[in-house]
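Take a look at this one chain, the form predicted alone, written out in structure tokens.
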Amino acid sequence: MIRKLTELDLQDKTVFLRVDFNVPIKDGQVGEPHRIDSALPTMQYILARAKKLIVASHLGRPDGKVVEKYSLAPVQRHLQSALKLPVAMASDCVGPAVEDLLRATSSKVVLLENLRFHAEEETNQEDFCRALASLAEVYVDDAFGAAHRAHASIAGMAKFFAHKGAGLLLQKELDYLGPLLANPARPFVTILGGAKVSDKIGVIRNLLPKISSLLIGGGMAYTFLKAKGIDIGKSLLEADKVGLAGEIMAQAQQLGVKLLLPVDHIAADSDKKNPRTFDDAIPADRTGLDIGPKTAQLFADEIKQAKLILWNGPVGLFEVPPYDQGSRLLAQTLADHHPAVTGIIAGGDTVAAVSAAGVSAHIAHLSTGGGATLEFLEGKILPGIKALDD
């Protein structure tokens, strides 16, 4: 069982709150701030209740040395500005120096500095684990986009903790991808999109069963479409899969699975200029770069008719005006029908698609995960939802 931070008895007790805080840092200023937002409320919840709030997050790759471009003295001033408290900043995240500061300083908040300054993070290391754990008397995890790493302040720090909980954000996370695996209103309509369909595999195969209808765009529509023997021109394909596409095209037909692919195409020529829309086939000479006005079509009435639609990787290369007309259209449908239709959006890039479209307010769920809302759908285990449960 794991329990809630509502669950957990914070009166008086120094928290340590381990957040996904890997955020794009641009000029020593945050970037986008969706991950440090989302988990303010859990942040605000603490800050009610508890003595101290210590804040704890990775940054980067900096392989276990300090590097100053991954420090996280931009997320201070972000998170200050936020909080509209004061936020006290650590120069390491363990040792003598963290100690004196929790016990010095009158700022209810602590951030620590960057985790993987120690290479005891990644590698899980038990001593480092204790002297995170010392830190604090409650252990909650909001941090479900890096729930899939099975890191100290993941996954080896919990134990050490008799009480230990999910924040907010994480528990919203698995209120709303849990149902997908286990008993997902129908119709359940799946849109994925992205590059390849080897990132994909695992959850198309765990999925397949379980939803009404596939629709794929982006580049691994252009494996599928190639499966089918459809001239693709230069477009983006995944040679070594274009069998397991067939399999995959296959088994949806035996499970009774409605699969669209793309029936038209906006496709470019080798400068990404001069889009024009392609019916089927296209040109050799041409990359398709967005899902045509008529599959976007066929795809926002598979959304209208949906109780319930994850959507992970956008359909088309949404960061280049024209090529993100296909994914804008599909976020707007989404919107227009909420709360009708139940709409869960995972992945980096597909929020960041949503959230180009304005439309992100209208949305049911925006998942804070990457690599681990993938993993959960692939039906994996995740160490840092392993550690929480008692």
Ligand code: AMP
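Positions refer to the first chain, counted from 1. We call the rigid core the largest set of C-alpha positions that still match within 1.5 Å between the two forms. Keep in mind the model is a prediction, meaning the values are calculated, not measured. First, how it differs from the form predicted together with the named molecule.
In the core-superposed comparison between the two forms, His34 has its Cα shifted by at least 2 Å. Taking the rigid core as fixed, one finds a CA shift for Pro74 of 2 Å or more between the two forms. Relative to the superposed rigid core, the position of the CA of Ile25 differs between the two forms by 2 Å or more.
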Contents of the next structure:
Amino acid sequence: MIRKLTELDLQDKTVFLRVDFNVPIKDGQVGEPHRIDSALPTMQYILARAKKLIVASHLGRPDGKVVEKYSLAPVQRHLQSALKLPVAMASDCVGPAVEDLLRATSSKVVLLENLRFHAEEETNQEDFCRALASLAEVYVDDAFGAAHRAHASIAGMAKFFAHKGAGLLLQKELDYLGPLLANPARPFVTILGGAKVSDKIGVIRNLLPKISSLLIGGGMAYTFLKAKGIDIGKSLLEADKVGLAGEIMAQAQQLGVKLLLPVDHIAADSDKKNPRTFDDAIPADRTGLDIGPKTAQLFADEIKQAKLILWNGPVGLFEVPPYDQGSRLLAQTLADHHPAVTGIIAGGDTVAAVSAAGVSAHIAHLSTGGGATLEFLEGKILPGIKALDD
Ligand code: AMP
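Alongside the form predicted alone that was just displayed, please also present the structure of the form predicted together with the named molecule.
Every chain and every other molecule in the complex is listed next, the one we just looked at coming first.
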């Protein structure tokens, strides 16, 4: 059983909070604070009850060494103004530097320096786990984006705590992603797109028995179309996955899952110019870069009659207009049917496509995990979640 933050006794306790503050830093400032700001409710909840809040995160890949540009100092400055409270910054994440600061400071919040300045974080070394755990009485994990990593602050240190639980962000991920695997509302429609079939095979295998319809768009659709003998021109193709695409289509049929592939395409010439719409086959010298209007409508109709939608992977090269049209229409349709249709968006690119369409606020859940979300949907037990389970 994983305890919720609201079920933990935090009164006058010192709480260790693992967050994902792996934010872009530009000229010594936080470039994009979304990850920090989304953890504020968890921090505020703890601060209203606990004696002290210790906040820990990684930033970048310093590979076990102190690398100045990966210091969390810019995060401390942002956090201070976001919380409107003094935030003390420790020069390390374990040892006397932290212990002395905890004794001396009157700040209620202490931010530890980058966990990955110690190689023992990523190797999940036992003494390092114990040293981190010795700082606090309660452990709260709110770093879903890192939950697939068996690192000390994610997986290793939790066993030293009798009192531990999921922060509000992590809890929201579990509340939305958990039922997709356990007991999904139906019709349950999954939309898959993006560049590669190979990245999504695990998800397809795990979800196929649970879903009503599978809509495939984006670059990965061409490998499926190839398997059906349709000409795809110069579109993305994973030649070694054509057989597998055929198997997935056969399995979907056996399971009674409706599988929809694009019926028309926006295809460009060699430098992504001169987009034109083609039904079925794509000419030999052209590249499919978005689903066509008939496909977008077909997919939108599926969205309208669904109860639950999982969408991972944009259905076109959405970063380059006009190849964002298909993804935009799907995002808009999801937003228009919210909350009758529960929309769950997984993966950084898909979240970006939905944000670019300006409808993020009208979608039930934008998952914060990239790799973590995919591994969760593949049915893998994530080390960070297992560690919280009593
Ligand atoms: P993935 O990480 O596999 O979800 O892939 C996401 C990327 O796939 C995004 O950058 C999209 O622009 C890209 N993408 C989607 N459809 C296509 C396409 N038809 N051709 C090339 N790239 C695409």
